[in-house]
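Let's start with one chain on its own, the form predicted on its own, as structure tokens.
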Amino acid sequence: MTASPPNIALDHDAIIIGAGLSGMYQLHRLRELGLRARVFETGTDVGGTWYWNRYPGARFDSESYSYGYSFSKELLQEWEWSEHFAGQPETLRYCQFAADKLDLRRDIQFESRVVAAAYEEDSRGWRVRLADGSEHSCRFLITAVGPLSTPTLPRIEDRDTFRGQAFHTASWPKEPVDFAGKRVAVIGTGATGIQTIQTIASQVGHLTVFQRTANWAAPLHNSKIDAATQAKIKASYPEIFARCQETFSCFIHTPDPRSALEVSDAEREAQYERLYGEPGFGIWQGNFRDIVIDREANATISDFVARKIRERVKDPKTAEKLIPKNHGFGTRRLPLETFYYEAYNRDNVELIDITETPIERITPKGIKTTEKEFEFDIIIYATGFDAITGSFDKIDFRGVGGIRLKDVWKRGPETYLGLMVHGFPNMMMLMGPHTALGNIPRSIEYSVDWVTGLVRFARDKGLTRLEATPEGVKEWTDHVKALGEGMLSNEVDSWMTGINRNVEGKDIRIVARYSGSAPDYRARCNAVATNGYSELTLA
């Protein structure tokens, strides 16, 4: 890199914060332009998501074949998904098959937690310090924290007192956890909650679900990919991708064009059906296109799928408590299932509505309700995450005279095509706020590729100072939340619209993500790169 006036030295040309798949691609392709960086990572493997999150039944709820990196032939052909949902262990295995085939890993340093980062207007860098107290310095600082890496626990009195196992799905222990005649709680019934419960459900001696809010789910309809399906799927690489990259949300599913009001009952009550035995997000994605945008054809999926979980629950009241309520279906990221609801006819499980029996406290033996103390040996928190913006929280960034990143958000996210902040020079986020989620890899490899065209023109121009214009920053941030109006899913307390009740200041709804089409996303992205980056401020 060329270096910066008044020609301070920096460790790095570019440090970047996490190694899940955004941080090892963001690696290789900062390789490839021959710089030198360093990837800081809390964890002990690569993985990010796919590390952590070590709960029984985690798994995809997108077809294992899209969601895996599509920019190696290579990989592509050496690696072979045995699911066509595939579960964490094998999705951590593949990261670590990335890893290696890649040589990323003398690049990364594990067990290092960025706790602070500063920008240096002396250097045009970045200080960033680590847990031990270490400090290093950089031109360009790349988050690759994710949007679901900061676990929560609920605020409940006594947490701290129970003497038996306790556990967040998303901090599971590497070592197996027996569950064999164990008497099991699980607070939560979201995306983790759901996996974790359908598969301990015949393990346990006792299972006791407390349900904060009920969820919607549809089947996965999981299966092997057998040697025949595997060829074909190798050989349809190309169109596979070509299929994510013109669909709304970068998986395989596109929405139907038509309303699901303009139909006859007969017709929309087939493809209900037919989706509902479909595997994946069809369902959700595939969908007609109003189901999320217009309430009265929102009641009609909501409906189906009410009448579908009073059909699967053999108990009606304990279907009622798992009907949803306070949101219709698609409103929230869909949960896929795979017999979660058959778990509730079981002798041994057990379901408490907490909006009607609140938990008072945690005891050293269980949970005290309003109603009776349950006595437990294991606590099983499924309570989600500080999305989005959490993981950004946990970190001290300081931009530009010292302002603090959190201040600047305390309102709701302000950025940049998602990807940069004003008073933060040289400073890139993948997958933050404002950016096109989705199918994630998908996204993911976007992202990275135009930070790396950036980082490249910096180069090329000998540029040491990239920022965004507040006036950037204001029609991005406008233009994102305009497109959030009239979305069903805007109006529903939900880690997409930033509520997390257990995180202080996180009670009041944000439009957190991009609402538009992933190709609107990169069709804006785009222009920018090609009127060379003259948004930008640049020196």
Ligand code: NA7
Contents of the next structure:
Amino acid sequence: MTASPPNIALDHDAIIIGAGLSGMYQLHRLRELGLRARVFETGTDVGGTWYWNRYPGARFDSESYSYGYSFSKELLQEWEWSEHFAGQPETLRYCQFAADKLDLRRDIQFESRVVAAAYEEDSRGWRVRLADGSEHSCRFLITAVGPLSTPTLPRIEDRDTFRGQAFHTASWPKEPVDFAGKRVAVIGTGATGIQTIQTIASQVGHLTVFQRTANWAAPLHNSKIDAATQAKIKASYPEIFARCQETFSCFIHTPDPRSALEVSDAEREAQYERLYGEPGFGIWQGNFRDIVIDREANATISDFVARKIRERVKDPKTAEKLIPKNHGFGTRRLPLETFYYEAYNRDNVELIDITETPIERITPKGIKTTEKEFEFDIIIYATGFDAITGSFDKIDFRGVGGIRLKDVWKRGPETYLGLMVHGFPNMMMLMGPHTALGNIPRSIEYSVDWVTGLVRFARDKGLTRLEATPEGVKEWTDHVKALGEGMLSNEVDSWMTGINRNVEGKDIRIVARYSGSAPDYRARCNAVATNGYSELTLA
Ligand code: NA7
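How about the form predicted together with the named molecule, since we already have the form predicted on its own?
The complete assembly is shown below, putting the previous chain first.
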């Protein structure tokens, strides 16, 4: 790689922050270019999300065989998913398997948290500081920090006074937690809370669920993959991934082009019944095209799922509490469940609606609501993440002239293609704000390949400074905001709209996510590459 101009030696060609699926693949691709790349990772091993989220019941909601890396035939053929929707231990093993096969670990420094990164104009490089105080310089800085990787605890008074065990689901211990006979509380009923609750309900002595907002959930219908299906999957990987490339969010499910309102009641009901009985996200991603954009269409599926909840939960009062009233089906990220609703039919499971009886504080013995004090041995916080921008906020990113990324994004993220930011030359973001998320590894592979293409271009042309223009940032940010208009999901509080009231300043909805189609996103980014990255300022 050229070091001139300017002729100042740098420790690495590239530093990648994070050794999850993005960071691992990015390292592999940069090595193929012959670059000296270094990954800094907080954890003791690879895996990112799948390394940290060891809570009981953590598993895929997208089909295992659509989730792994698609770029390597060898990886695809050697790895065998045991279930249609694999659990976390298996997915972590998959990440470790990929790291071994690609021999990644020799360039990954574990237990190394990046705390600051500053752009230096004299070297046209970045100086990265770790928590241990060490500094490392590089030309290109690539963030692979994950959109859901900064867990947040609730701002409840006296949280630290609890004398039992307390865990956030995303900082779950590596050693097994013994639930037998224990009085357990779960705070939070998002995708994570739901997986935890349905898994531990039969293991605990008593479970008390503290729900602030009910979430719509639909059955996962997981099953083992038998030998014949395994062979079929392996033979059809090219078609599976080709399908993922065509769909809106890279899942294998294709939306029904019809409106929910143009079919007869009987036909609509039959479709909902069929999708409710099928595995995976079909009921969300493969449903009538307008269920998440048209209020009336949305009401039809919300009514259907509400009926299912009433059928499945024996106590009508509990059923009503579990039916969301403030948002429609699929307007938040849809949790998939396995006998979640039936957990509330058990004698040892109790649901507390904390909008009726709010939590006042944590006590040494448990949780005090306005109604009474509950005593617990274990409190589980399934309270989510400071999503999308949270992991950026934790690192002191300084661009040209010392500008802080946090200040630039004060009123919400501003990006170029979700990949770059004006004022932060040579910094590229993987799965940052304003990118297509969806079936994440599919988006990761695209973004990594795009970034790799840009780095290759810079190397071939002897460029040492790549920067997004203010016009490019404005155009993309406006586009992302315009795409979000009319989406019911953007009118609802959730991590997808940047809301997390456990974090100072995150109580105003923003457009943090690209909500157009993945094929459109790729077409736009491909055009930039085809045109020689002329939309960037190159030097
Ligand atoms: P989510 O989906 O953000 O859910 C967090 C849950 O925690 C949700 O039910 C919140 O209620 C609840 N919460 C958060 N703070 C509090 C306080 N202070 N008091 C009570 N309840 C609270 O996070 P998950 O981990 O479940 O899932 C995140 C993503 O990871 C998921 O979408 C998948 O993509 C994987 P609220 O709804 O805010 O009222």
